[in-house]
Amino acid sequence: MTGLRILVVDDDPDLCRVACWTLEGMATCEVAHDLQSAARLLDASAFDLVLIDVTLRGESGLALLDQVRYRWPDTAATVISGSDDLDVAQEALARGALAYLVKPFRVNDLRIHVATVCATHRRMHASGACPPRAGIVAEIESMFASDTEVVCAVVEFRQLPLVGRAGTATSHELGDRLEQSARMLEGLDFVGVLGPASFVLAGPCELGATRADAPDLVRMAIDATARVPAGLGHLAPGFVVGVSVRSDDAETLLTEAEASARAALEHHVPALRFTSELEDAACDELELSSDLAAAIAGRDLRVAYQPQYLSGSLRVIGIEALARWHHATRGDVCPSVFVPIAERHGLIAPLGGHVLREACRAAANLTPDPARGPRISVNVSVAQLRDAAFTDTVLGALTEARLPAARLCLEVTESLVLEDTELLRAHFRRLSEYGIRWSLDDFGTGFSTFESLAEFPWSELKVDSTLTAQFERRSGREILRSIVAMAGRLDLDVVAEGVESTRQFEALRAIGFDAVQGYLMARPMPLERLREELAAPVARDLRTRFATAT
């Protein structure tokens, strides 16, 4: 095979001259170093295939598979890393890669290995099949007639089963399970699964009569999934459903149906049909996701910062990082907002990879003496736990700001213990060795606290704020003192979150609390602000501040 056109992105000079040196005669290569090059080359010019790194100048090249799956769907996909990882192997091919190849490889390996994935992903488009979402998406299309419009159900759970662990349903199982349960349902067909969360159904009726029966289509589907076999973990799955129905357009069809079961999610009702309401929410998520994507490659996202105070002497004893967005015409967008959106359309990675070199940088050059000087602490999405390069990438944040890894600690929420891996427990490990802190945030929100505290290395647990309003009832004191009290013979720091009156911070305090955080003390601040946080005479400021607080 020749004729063949190859982008290489990996921010290794070397391994990219060798690469294209490699495939010379075969196929014209460029190259790109980082995944904003990559993207837009990609953009310019058609590729037969891009060969991407897992990790890129302390990024995830895996996000950049999102994109190749639905931006250049004719570009097939290899990741290349010099880990033979399986967990990053499943999840490359879960994410559109149609080969994991590892470092380091030999000439002629490179090239059997770029003539077979090429011939493989043309043969997969002449015969229509596609990667999970386009080939869910073509055999809706299928389904349109002339005299017909067509139904589609997008399943989507409330709560995730445990998967992966001894004794329960591995992801495939899962899968394989939900398409036993969607049979079960009348006049719709099972399609696919759309990820690890969702699967779809769908199905033609004659014009104007889905309409009319879409209620019960809901109902229908609700009590399929209710027959979901046992087995799936020692959680009971909940779902919802979202329906839409067309005459036209399969990708449309599928994207409503989506936006209908997300808002079922959000509002917390089983079931809801894709509405004009909707409709305008869904095109505003996609604009939001693009204007997000070209704010995180052009680095616009700006970093706030929010001390953490000990509660005895009023010291400033660590900082949290918090990502801040100011859109071009909408203004500041509420994290709220664009950190869920940031989860859902894959770009958790690089927006965390960006808030955490930021962060170091800015802890580096906080103090004259880089390992001294409060901790600063960074939000981690259970998303980025996923990438193998994970570990690298904190490491490699560290170096190039020349930040104490005890200077660092790295927050995760509990939903976490659904993502119970070797992967996971590996960064964990090999992070904690460095002398990282791990901290559990949002602490007495989740079902999976005491489990999570048993099984992973935490330094730090952060109560909540809807706990420690509690503060003024007797039930709420008393769940507080057994929190401090059980923190202290773990051997845990314990940070009160959400302080907003005096009242609140005194009796945190007498409580047992070691360190508070909120809007008594300070609200989250840019750098400049900071530094004369630090630098002014701290307790005067802050009874100041009680003076004044509600």
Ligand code: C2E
Second form
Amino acid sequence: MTGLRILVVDDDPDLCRVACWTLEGMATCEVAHDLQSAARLLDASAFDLVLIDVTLRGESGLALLDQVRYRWPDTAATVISGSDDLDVAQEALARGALAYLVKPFRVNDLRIHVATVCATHRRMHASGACPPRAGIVAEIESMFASDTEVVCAVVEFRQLPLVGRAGTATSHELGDRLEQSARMLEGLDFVGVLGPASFVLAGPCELGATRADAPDLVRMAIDATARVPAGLGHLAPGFVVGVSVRSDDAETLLTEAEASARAALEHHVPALRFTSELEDAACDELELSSDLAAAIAGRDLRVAYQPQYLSGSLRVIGIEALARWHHATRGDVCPSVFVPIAERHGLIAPLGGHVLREACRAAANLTPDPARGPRISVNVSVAQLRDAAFTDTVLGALTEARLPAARLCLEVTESLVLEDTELLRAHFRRLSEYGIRWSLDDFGTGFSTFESLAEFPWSELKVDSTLTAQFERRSGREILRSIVAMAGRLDLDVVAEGVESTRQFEALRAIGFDAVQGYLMARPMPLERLREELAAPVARDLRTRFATAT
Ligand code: C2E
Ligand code: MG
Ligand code: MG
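Having seen the form predicted on its own, can you show the form predicted in complex with the ligand?
Now the full complex is given, and it begins with the chain already shown.
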């Protein structure tokens, strides 16, 4: 058993000490108190097992599971928690933990647990069952022969209620259906499960007879068996297929198929085949994601703040926190580029947690009395809401900053409707009970607008700049008027985004928007400038500026 290397990730130094002492003689232990130091240690050397506390100073330990699964697949993970909540345990297992251990435990329990998990992990390795990727690569490798190419298809399910409640049974169910699909496709076998909603099919095909329509064939066959809920299929595909064909190198083949599936998701197309452009994009994305991981770990991400003004008094009513990343060689990278990368590479929880904590701290220190002052709005990706620990992360950030919950607003886009799960609703419910506001961001750009309005406890609608820019057209003004009227009936505040000119501002104010945000009033700015902005006699200054603005 000696030679085992274990990383204990817990913000409680006493628990770390007890774990190290308990495992002495059995394993070499290292300790990390937060996600960033854990990632640094895992990057620096190989570990057999990570013991991860479920909440770490307001961060979610479960976020580390995604990273372990993708970045260090040779490492087993056990989640340690003070809670015996079955939902949390199931989520941890669905996200790749081998076990879930409830505190307090007896000394010998931990020793036996570690011995069991490490032995199981090794056995799974040997049989190719785990890490799933290694087994899948080995099986694909065995399909190559001198005169054949191999087709590999990665099928990514998303946003299906079926997958939303990601549990092993669900994955198995989908896996079974995919096996049926594979049988319908001549020569393709079901090879394995990459993640709770990600599956791999592969099979040899004759050289020269490589099928250009392979992605669509795979998709059609799955369509026939996977039961995409009626009506959702064409709007937001319940799944996408990424396909690649090669005559050698199973690892690269699988990576290419995965990149194609991601590109299909990103471009909202049902199926894509790997191309050289995708290859460049995949390499670039890998490089950016590893730089982003380092930037998050080194706390190099900054937060910019953009005020929102009451349209009547021009008083600052809120402030939106926006993530900023300055890359050493590429310069400033847009959030619309790095946020989706963070979502795909298991980095969104640490990124979002960082912005949330910074923003709460900043808001608490803006005014002498933290109970009074403008609200702080923080953008939240739907990916963050898949994390059972999200509520605790938010409450932890508020407690740490001593910021009253009523001053925090969480902005989410309409895409969440497609992932309507019990877990997501529980986050809404619990955080609303604390007085946190929810804002429906980019309203008017999505597709399930009315459903999302009715289903969740929103406090605010943020109308997207593409709509607020329509103020000069009669039809645009009518649409904006209807939105404001509807918001009034539903008791929601309405904020206009992207206000760039005085004429636009006046028109939106006349239509009835409560609040406005945009370059006309202020661009996103560093915290120091925000303080000056708040200290300035804002309304008078703005009126002067509006009078001269074009
Ligand atoms: P968003 O939440 O809708 O944020 C508003 C975006 O509009 C910001 O872009 C802001 O700089 C820009 N903007 C504000 N006023 C004007 C204007 O008058 N004209 C124009 N053309 N643009 C204006 P930014 O900072 O590039 O952020 C883009 C998006 O990235 C955000 O859209 C948000 O969805 C996402 N994002 C930014 N920070 C975070 C974060 O910390 N977490 C998450 N999950 N997403 C973030
Ligand atoms: Mg926003
Ligand atoms: Mg927006």
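Numbering follows the first chain given and starts at 1. From a predicted model like this one, the values you see are computed outputs, not experimental measurements. What we label the rigid core is the largest C-alpha set whose atoms superpose within 1.5 Å from one form to the other.
Colleague: Any CA movement of 2 Å or more for residue 496 between these two forms, core superposed?
Modeller: After core superposition, the C-alpha of residue 496 moves less than 2 Å between these two forms.
Colleague: Once both forms sit on the same rigid core, is the C-alpha displacement of residue 531 at or above 2 Å between these two forms?
Modeller: Superposed on the core, residue 531 moves its C-alpha less than 2 Å between these two forms.
Colleague: So that I can tell if residue 354 moves, could you say whether its C-alpha shifts by at least 2 Å between these two forms after the core superposition?
Modeller: No.
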